[in-house]
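Taking the form predicted alone, here's one chain by itself in structure tokens.
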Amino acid sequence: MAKSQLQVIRESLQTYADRGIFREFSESKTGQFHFVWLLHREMNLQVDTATQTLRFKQLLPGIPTGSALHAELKKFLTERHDRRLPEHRRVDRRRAEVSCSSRGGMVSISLKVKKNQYTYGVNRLVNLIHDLFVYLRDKHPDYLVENFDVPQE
């Protein structure tokens, strides 16, 4: 018998968490995933596996659309698809596109899979997201300063 959709994003998330890479993980209810990953903060990854989109809901606090930092990053999001990076950093369009969304300042980065590529998306979502906070501190260490109570070096 196949996996379902859910219990193969489950499996792979619970892969993060067995090398110690997500702390604290647990699924509150059906698809609703909470970690502590990145800068010590807790993620909250959402599944809809009806519209095949994972979510990292209000990932990056303090960005209002239409900034400069929004359209940075969403211009860095952009990029992920280029045929240029290497495999192992690009998100690929045949089998998944990102995308962010931004209320009240807060935006959400969603990744949508197509032709049921859960394993990939998971895995492809994680390193963008790792790939983003790299980004953030090389380009903009005062946005996580002020945002993420991040230490000044």
Second form
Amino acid sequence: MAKSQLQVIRESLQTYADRGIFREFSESKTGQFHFVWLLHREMNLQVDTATQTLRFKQLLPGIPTGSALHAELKKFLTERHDRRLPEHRRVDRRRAEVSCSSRGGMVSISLKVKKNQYTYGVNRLVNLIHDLFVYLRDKHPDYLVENFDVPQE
Amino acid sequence: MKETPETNKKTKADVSRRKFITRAAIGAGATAVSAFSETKAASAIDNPDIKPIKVPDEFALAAKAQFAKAEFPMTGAQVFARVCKEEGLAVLFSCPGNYSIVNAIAQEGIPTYSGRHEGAMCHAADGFCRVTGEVAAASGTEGPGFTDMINAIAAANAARSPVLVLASNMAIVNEDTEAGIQLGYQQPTTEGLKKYGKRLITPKRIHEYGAYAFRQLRTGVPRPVHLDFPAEVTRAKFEKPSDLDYYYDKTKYRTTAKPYPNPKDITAAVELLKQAQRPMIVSSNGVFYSRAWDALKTLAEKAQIPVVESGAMKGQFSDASPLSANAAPGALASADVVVLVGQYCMPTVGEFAFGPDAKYIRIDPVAEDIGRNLPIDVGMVSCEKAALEALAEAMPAMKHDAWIAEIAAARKKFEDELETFYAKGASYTDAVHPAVIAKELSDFMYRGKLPKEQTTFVAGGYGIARYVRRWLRGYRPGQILNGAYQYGAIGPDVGYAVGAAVAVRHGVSVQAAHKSAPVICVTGDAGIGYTIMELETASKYRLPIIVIVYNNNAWGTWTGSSRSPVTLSLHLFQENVRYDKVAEGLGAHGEYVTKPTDFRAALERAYQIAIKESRPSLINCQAKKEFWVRQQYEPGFLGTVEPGCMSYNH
Ligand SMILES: Cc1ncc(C[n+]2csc(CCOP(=O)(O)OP(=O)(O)O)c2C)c(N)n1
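The form predicted in complex with its partner chain is what I need now, so please give it after the form predicted alone.
Next comes the full complex, this chain leading.
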């Protein structure tokens, strides 16, 4: 029997847990995944197969809508689709699309996959979030100090 | 450009000051400085009542001293010094104290330097290790001398430096009585900060414990060894070798054998690397200490694997190579197989910029650390050099043209960004922006008259380091000392620079080709406060060090307190403090740079003084704290991406 879409996602995420990249990996409710990754914070990934959306919920605190950082973040995400990026770094718009939403200064980042390409989607989204944090470390160390308890030095 | 009366005066002062310099000093060592001269601080130039700063004649006499091997009967201290000599201990940095040991080591002819603070001298020993790969010793007296070294021991431990820490102790006979002064239990104090430590209590085992120390220092992953010597041990008299237990040659008490890679692990690594489309090697401390740079180059070139560096020193892989990814941070996340060689301070997931899909091959001389923090796909217990040689042999010639092109593009992007930082920085004309210092320094070292591989550089400071490191390049092993490293203490920089300059002066190991060349160091205004007195040490020994101080009137961490005057004030200094004048008062040359356009000329002048007079300088670059605020002064305080030229912690 063909695997359910959710199972494809679950297994893709599980590989990161098995390889020691995600820690404390769990699924609290169907399609609601939790794990510790990158700055030792719990991250929440919500899956909605009805809308084919993977969403890192409330990933970035302290970014009010309309702030300079919000605009920069949107630009960063749009650029992930840039065809000048090598294929292994790009999110192919034909296969998935990235977006962000903000509420009360909390930014969530979503990837809407096309034609249920979830293996691709999980892989691209996880890589994109990694790239995002590298970017923040490079360009906005102060933001990480203030919002993620990264030591100032 | 119009000169201010201030700069005018300085120029005249510089000219007349040179008249006081009677002879240039291009010595070959601490006890071998060939000439010593007098220096007048600028304020003293026109006042005949003020006597010049003078190096005592004893230094010239010491430089001519002949050393004879001590013969039996010998003291415990002499026996220990003999072990050090036979082990090729390259140098000792000390402050007075631990007299029997220091004197015995100096009299064995081991270059011995004496500075102003035991901690700074211990940093000097650490700095020496980081630019030579050799063992260096630091010594202090019991009690205060030893405890002054704690921070430096901790920093050396975090950086995996083979520093031999030597401290005296009072007589065991007085144990627990508080009779006299300074008796203390030293070893528990360095718990967690050393590889091995021992209070020597049985005099006739002193040679044996020398062997314990060097066995630890010269094998596996290096870290500090701390020995403390109660008086009974150092003063003990030995009439003949048989009075000592275990008195034999180093070939009997330690081996030079190294762990060789298991062929199965080589096969597994080769399989992974052959499948990789975007492999990368991270070269770190172990490549330096095992002197594996040739093997690294052979492997990288044969299999076309790009290399990025991290660690306490850089330059093992030349940044002139198209395979260098040090200045291509944007490409790191593309690597699919990463070979970590001699990466002793291992980052946790997410600290290195490699992506979540990267697989890891880890090469380390000891098994205990493999798999810690970063999950591995292949673990290889081996001497780094042996592993790289075996891999170079086993790997087929490969091509990764697209990957190398990606790295070239990422490097260009990075360098283009640096240009925009510089353009911005240079547009702020009322103070010296860090991008100006970083760019002009790199032009001076790599694109001017100097051979680009010549200058050994001490990369210290905090916020300034975030700029300077981006422009720094390494073209040969031991060229860049990555200051403080994982134990990110600010302040050791002048101490490190003394150690590096001594290494260069003696032409030790990889510094041979650059013997006596000037050493450049960058630090912050908070940083300089800790070890500025060692400019006196550098002046006394005529070490040609140029210390650049990024003076932004504040601890670089002030931004975190910017909203409250009370807590903000805790981060502030007086504005416009004249560190250059302090330097002059200590016998060094001082420059005060207040405009970006004046930096390069000041650097040139300091360099000339370093070459012609073999004398240190301090260039005080007047900045402002607001340069760290991006909204006011783009690009503001910068972050880091590791590994590569920005790497800071690992
Ligand atoms: C010995 C020590 N004390 C305190 C700190 C915490 N700390 C890290 S950076 C820093 C400020 C450094 O300021 P400065 O040397 O002026 O650097 P700049 O930003 O000006 O380059 C402080 C207080 C430390 N790392 N080490």
